[in-house]
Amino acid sequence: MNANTASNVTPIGAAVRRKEDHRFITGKGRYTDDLHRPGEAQAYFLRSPHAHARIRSLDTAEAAAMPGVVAILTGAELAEDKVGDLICGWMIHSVDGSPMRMGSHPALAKDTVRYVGDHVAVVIAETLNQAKDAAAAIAVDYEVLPAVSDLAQAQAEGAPQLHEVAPRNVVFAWELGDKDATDTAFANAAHVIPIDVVNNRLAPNPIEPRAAIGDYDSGDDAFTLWTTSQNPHLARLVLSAFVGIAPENKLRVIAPDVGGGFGSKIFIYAEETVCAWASKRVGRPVKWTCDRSEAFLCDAHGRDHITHAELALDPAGRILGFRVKTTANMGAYLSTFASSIPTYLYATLLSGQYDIPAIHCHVDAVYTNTAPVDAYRGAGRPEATFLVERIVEIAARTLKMDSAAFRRLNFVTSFPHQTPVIMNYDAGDYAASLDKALELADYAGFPARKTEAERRGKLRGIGLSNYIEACGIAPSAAVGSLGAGVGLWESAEVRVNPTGNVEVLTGSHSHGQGHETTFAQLVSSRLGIPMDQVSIVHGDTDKVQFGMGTYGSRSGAVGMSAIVKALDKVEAKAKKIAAHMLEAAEGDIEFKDGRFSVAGTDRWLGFAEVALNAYVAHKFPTSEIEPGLKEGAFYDPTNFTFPAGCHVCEVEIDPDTGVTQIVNFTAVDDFGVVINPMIVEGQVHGGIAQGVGQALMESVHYDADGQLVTGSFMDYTMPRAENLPSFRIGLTQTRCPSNPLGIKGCGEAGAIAAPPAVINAITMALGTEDVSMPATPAKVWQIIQAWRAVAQAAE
């Protein structure tokens, strides 16, 4: 008999140090760029400087004889080989019932290109500066077409056209809600608060920027390609069905270590499956690694919408109804997941914390010629709970109440409840996250605090977001129905080896949420077994069976459900041989701490023995029981997951140089059962890093011609240390009934709540609602400029 210590065991709710964190900080992670093919070349992408162009031709003989190319391949070479288009998998229905338009995607581009950095051709050189100065030297002939890069503009009459089948740049005119219920809650309403609203583009930005290494194997007639993706499963899906890379019994996709991707990652590019191709056109191995001007350039942008909305009140200040008229950028193509961001993704989360009986929202998607848009960090919920909190915020304003009371009068206060935009909330607390918010913050002595900062020269504000979320995006059956091309459960194995020790292997995929230790942490808990027994395998389609990848603070909620669903099964298994080895009865086996005991004895065996003749098989008859212990599962949730919490923030104004200071930031949120609380802050830490910028500096621009013209971080500010202060932060708890361990998903909280507390806290100070994001200290000293100007007038 042998058995663990209970001190060897992690359980669920400690604070464990990440195991991963030992090779990220001595330099020895194996990211894509570590790795080195036998004689890989390296390629280069000649990318359009050009909005909007038609290609008259294009001349490759001096740049192929240049040293060291190996290659020069083009739009031309890949519609030979019959390679696909890039796809979007999630389709949209416009309110007329027509599908969604989706214009054509080649990963080269045949004919015309549509944004600068469209993929013109790729050079394939011995060295990467080799395929650089071929590419300088390839000459292309455009003729430029008038672009449209303001989504403003993109509808306009007369605008520039991208794609002939969507007339006037509409993809889609999609509609959610009952437009005759809210229009009557509005024609009772005694109060109209209406906003406009821009959620300003934002370039992700990753510390790894993207790569790809793509390697053809003639004697196997295989692929293997080596990428920076959140989903390898997807990928290998995407380029074998759609694209026509290769079947997928003859394409292996592994994403190694990969650092960072909010979103960016999810998608499949067009590097990567021009390395894959290419590798079997040129017979070597071919990689690319993006350079950070590539990336602001290419890589998938975040938001970009323009709203007009309005609130419909009743004299107390209840809301009655809400309607939301929004135009959402597509970029030049539609990316991966691009449909699914402004539609499922946004409206069904308008209803926020509120209990509001009536909600429309009608949104157009159009094209410009501007990188695509697609997820990023939060995925159309930073851009409703944006909307929400500053309506509601000005709401409570325009009636004089206190912000914290008229969302608590606001608030849904029974579960479960059912919105009127799909969503069925399933738990929550709103109420006490607000209460423990307001407490850390002291809200109370805001007013005192404020004096003080006017006897200083300063303006003081206090903004309050109360954010939900849905995450763990499921069940499959439902978001097939709204359009989605894929499933969104996940799938787990649990391979128990005779010495007792756990391999892991889960279809959810880690870019920096710490899954080798919490999935580590649950096993430990489960099995009673220490955690440097547990290994985590994840991100090779060779290795791991078939799974949906991480986005969407989805890993927790469905991929550990995964993993519990095959314990299930390995303890099931277990107890079985755990009573013929000790002559019991399989009913009277029972496992705590890592023993396997007989009820009301004191006759017990540890979970190693017990793992050990599972595989000697000497103990139990094999007719009965297979031999060894590995278990595999699939888990498809029944119901969305609902983070839900309330952000804090407090800021001080120089009214001199417009520079806003945090000077006090509290987040309490509600994340269901939590599994590490030191890796759930740290990603509550970065979430607000990430929504701070978005709120003061963070801003894509593009110029009238379609010209990127904050294509670096000389022009692209992004938040440091400096700009934020230590953050309060809490938790409630409520645990979420969805899902066997009742988590609801960390990740994307703080971006989502963020941005509307700043904002908030911002408008307040300055007294003007017509703060936009991101409020640079050159925009707020402007504001202030002319409200001292008319102050003076006035004098």
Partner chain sequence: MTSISMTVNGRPISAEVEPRTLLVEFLRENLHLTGTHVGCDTSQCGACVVHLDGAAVKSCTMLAVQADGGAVTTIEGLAPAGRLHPMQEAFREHHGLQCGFCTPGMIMTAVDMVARLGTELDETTIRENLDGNLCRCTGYHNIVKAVAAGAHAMNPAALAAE
Contents of the next structure:
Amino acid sequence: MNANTASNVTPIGAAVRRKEDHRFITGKGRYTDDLHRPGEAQAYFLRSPHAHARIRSLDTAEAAAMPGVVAILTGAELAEDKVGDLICGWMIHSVDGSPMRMGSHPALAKDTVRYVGDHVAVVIAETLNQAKDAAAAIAVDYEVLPAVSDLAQAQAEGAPQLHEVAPRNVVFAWELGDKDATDTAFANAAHVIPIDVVNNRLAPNPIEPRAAIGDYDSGDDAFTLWTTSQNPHLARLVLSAFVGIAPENKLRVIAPDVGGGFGSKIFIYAEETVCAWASKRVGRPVKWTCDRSEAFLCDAHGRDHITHAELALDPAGRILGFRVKTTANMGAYLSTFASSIPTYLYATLLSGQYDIPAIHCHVDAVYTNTAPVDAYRGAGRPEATFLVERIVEIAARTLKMDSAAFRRLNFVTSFPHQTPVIMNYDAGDYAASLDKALELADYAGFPARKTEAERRGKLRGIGLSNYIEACGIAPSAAVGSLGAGVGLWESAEVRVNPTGNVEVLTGSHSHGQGHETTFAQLVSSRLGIPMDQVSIVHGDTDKVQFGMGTYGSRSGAVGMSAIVKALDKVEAKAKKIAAHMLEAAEGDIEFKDGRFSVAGTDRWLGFAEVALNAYVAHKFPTSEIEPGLKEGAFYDPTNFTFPAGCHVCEVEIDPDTGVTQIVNFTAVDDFGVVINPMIVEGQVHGGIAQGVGQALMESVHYDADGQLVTGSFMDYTMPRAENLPSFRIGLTQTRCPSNPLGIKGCGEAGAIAAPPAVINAITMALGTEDVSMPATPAKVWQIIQAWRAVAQAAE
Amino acid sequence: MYAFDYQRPSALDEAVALLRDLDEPKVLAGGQTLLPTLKQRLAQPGSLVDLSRIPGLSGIERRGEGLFIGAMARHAQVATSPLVQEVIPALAELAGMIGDPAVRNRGTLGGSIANNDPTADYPAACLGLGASIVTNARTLVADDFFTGLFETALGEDELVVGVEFPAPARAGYAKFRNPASRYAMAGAFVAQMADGVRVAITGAGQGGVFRWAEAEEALHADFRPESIAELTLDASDIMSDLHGSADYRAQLVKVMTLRALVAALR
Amino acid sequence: MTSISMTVNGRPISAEVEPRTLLVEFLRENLHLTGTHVGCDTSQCGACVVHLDGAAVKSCTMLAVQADGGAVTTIEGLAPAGRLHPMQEAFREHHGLQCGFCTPGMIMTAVDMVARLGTELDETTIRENLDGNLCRCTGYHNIVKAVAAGAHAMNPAALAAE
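Could you present the same protein in the form predicted in complex with the partner chain, rather than the form predicted alone shown above?
Everything in the complex follows now, all chains and molecules, and the chain you saw is the first one.
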């Protein structure tokens, strides 16, 4: 190996520092709200104060005459311009074969509003304050209708109906698995463990609120939309093909630096739709920036399930069957991918890490007068994992078996493993991550720590969570057969410049994941060039031809695989050129460490020399080999990937106040091959924090009238530094056989694994299984009081 | 925010005159509560009268055995003042627990007590120490100053100039933060004064800050944790909301009172 | 409109503003210093933290007119052009940021923390003093490490050794 070349290369597996950080730490990041278009006007949305109401009349005359007002637009103007409804892109069929019931979802209300925050009108003015001033002067005559905000009540006889197309508010009644086989398993069971769980509704809350700037160029009859999107190409596709803003070739969507997404920036919302459309209508760029209170009202929420489930066990504690009945809240309208979350991203993971012969799951998805619910970090998989890991824990405790031993008894141990719920697990070693986690968490030392805590008057518990998730959603044909309206491949284009540096155009989108670093690391290691000679381009539909964006931990497994495929083509072509330059047979050219060499000789060329010659094209026949060195690829995965691992949470509870302190949190994950362990660990940390948030503090709460009670950070509890410990992180590795790099994906693991680990720890400490999320101090204290009352009565 | 006029008087008389003469004026001290309120358009003042450039309103000085702290003294200033730390360390600690570091750099004593948010900290210190609130017109004892939720005895053109805090023999403050907002869900200020023990509770009362008479009596008899170990606070006048029932807050009041007492005894 | 003058990142600035203009709006919209961010409207998230006369303040909870006559430092002015402040360097070195949106506020808060509490900060102190700053990406783990390391690097002895 040439030392000079190797020292410039950043290998896969190196914890190299991030390339993108310099602009963020110096305040030079460019987020949507940082941008301005000449002549831009500011948009402010008048939102429904009612959870359900008919708009009898809407008078904008006084408001329109106020200072600075450019235009006030409503559903009437939207209809006039034939702007289409917002859509849901995943078709789910009910058990009876009928398609899901999709209620009309206009970007501005036509005659009815269905949740607090629903879009009534947009005021466009010179300044935001003027737009707000005018919005206050719009007179809306509402006929307030009865509302249903409680998921449990939505299907009740006589409950208020949201959409005519959906009787009893049912979007679909769907099922997966073999009901008869499951019933048989229960008939033969020695033990049946029941559970009722609520998976609490969450607000994603990326710290950057959503924003959009629509800019119509009348000269070219073309639109540009800058927006806080995780998938700008999908936004363009939907806004073109369904909403009808403009044909794709006349609509450019740019997602610049995006300040976190966690799913909430996947979706195509009313606000960016209106900004794009209105920019033509008013003849000026139109800018909207969400404030946090609006974000609570209108960003899609996550989770929100009610579930009853039962686990069938044989006398030794082996799982025989699993039966699940879930009601999932969709909110007032179906958001972009809402229908896929409580179905194919949920029920397919109900086998967990366990060999379960029979599973049956029924899901009712229902409308309520609340904000739409869609993917939030983990999306369906946290709900599945919480259910599985809670019921498994309760089963172990009921059978008086050690929690780890019970899990071990039921682990899937040979691969590939076909579950009864679609998934085919390709690789894993669940015992390895369990063993390592127990060691890192000093599981064996727990009883002594518990005794010591009791001496201080504290209640201590330890909880396990052995999660599995499915990432890199694909193959496209498979998801298509399940109802997806899009393919879930990814694209990449590798452009080698004449001087040998490289631009990679990717359909993935980074909003914190560090693609500019990890993707460059891949190219550096493969081409043998320094990382600073590799630039990653993403987030602009004019630059990147098409892509599916970043969500579901797919950018490593799918996005980077596309880059590998394009790099393969670059290498193949460069070898041909090198063969001509070196006057050798193509088959004799080897490429290693940035050098093209003739096998068995000391003759070689550097990568940059070959790149330059690809463009000057002096030394090869252009009738056989086209000039240039630029290759594109679309990569469609052959299977999902299956990251899995074991998280262990240890808590201490103060019985006087009910406060739960997380004293240790250990995460051991198998993500397959790791490109940059520093970045991977960062992803795990963030996921754990969100999972702990769900378990201990976060919950979106609507009152009975559908008013949002947790409408700001004053009432919605976000995890703070003080609420969390430093984490103990470990990795185990089984290579993923389903993609060329062996990557599984790491973005959601923490959010999926943490909640049951925390609740299993708390329930152990409290000695009762009846602890719902979030386990707030007030709730935990009430549980302790009830338990003491029972204990006293028993004396 | 709705539009408003902005006035920045350079003398107290001028400020008082502005408050008397302007249409719908509001006093701007540190602005840490007022500005979020204005941003959400929950108030529409005609003018803001900014007190920050009136000289002499932010001093901290010894007065008799106790302290006089100017209305415009920032929380961070009180928290780090060697004089406060020496004379009434519990007050310095309380100031250091308000909001977060950036909020403490702006928020003021006068702004806090004039607003009388039922979950604010300073009202507990004022009531717990039996402080006297000095305005441009008169001096009021804390027991008469705090009159209800966001209500004080201040007249429309009356301004807090400062607060006289008597020095306690021993005092302590403990609070349980609301997990979301970080305001007090229950805060207890316990002070052993020359003429008895005072226990002031913030964050929990439906009517705002209040004195817990039973705890005061018990501690006056014997200033030890055991004295209040068996006490329970009647929850009927205690707030109940999403973050905690009245029973839970009553429990927190008791626990915080115990912890404040332990701090006082330290 | 009200006339204001202040020093921003060492540069004297004069402007006419509506009284209801927030300091953060003035910095972002008038001065195009977009490194200071807005992440909430209730003074909780700390993405807007800047220094006013050397002390951390939430620029979304302050009017521009209140900063009249003061000296404001934003993330853009923390270090001389072309150089990084030790705290900025520490955030990069310890992967204390992901999406970068809360980062300027975190760094400004961390530098203020050092000014108040010194260069040797333990984990508990750091976590307590990040009470007014929210991050949704990092779980705070690496922010805490970055603040400790950045603070230590601000020790005059460490700076002198550079």
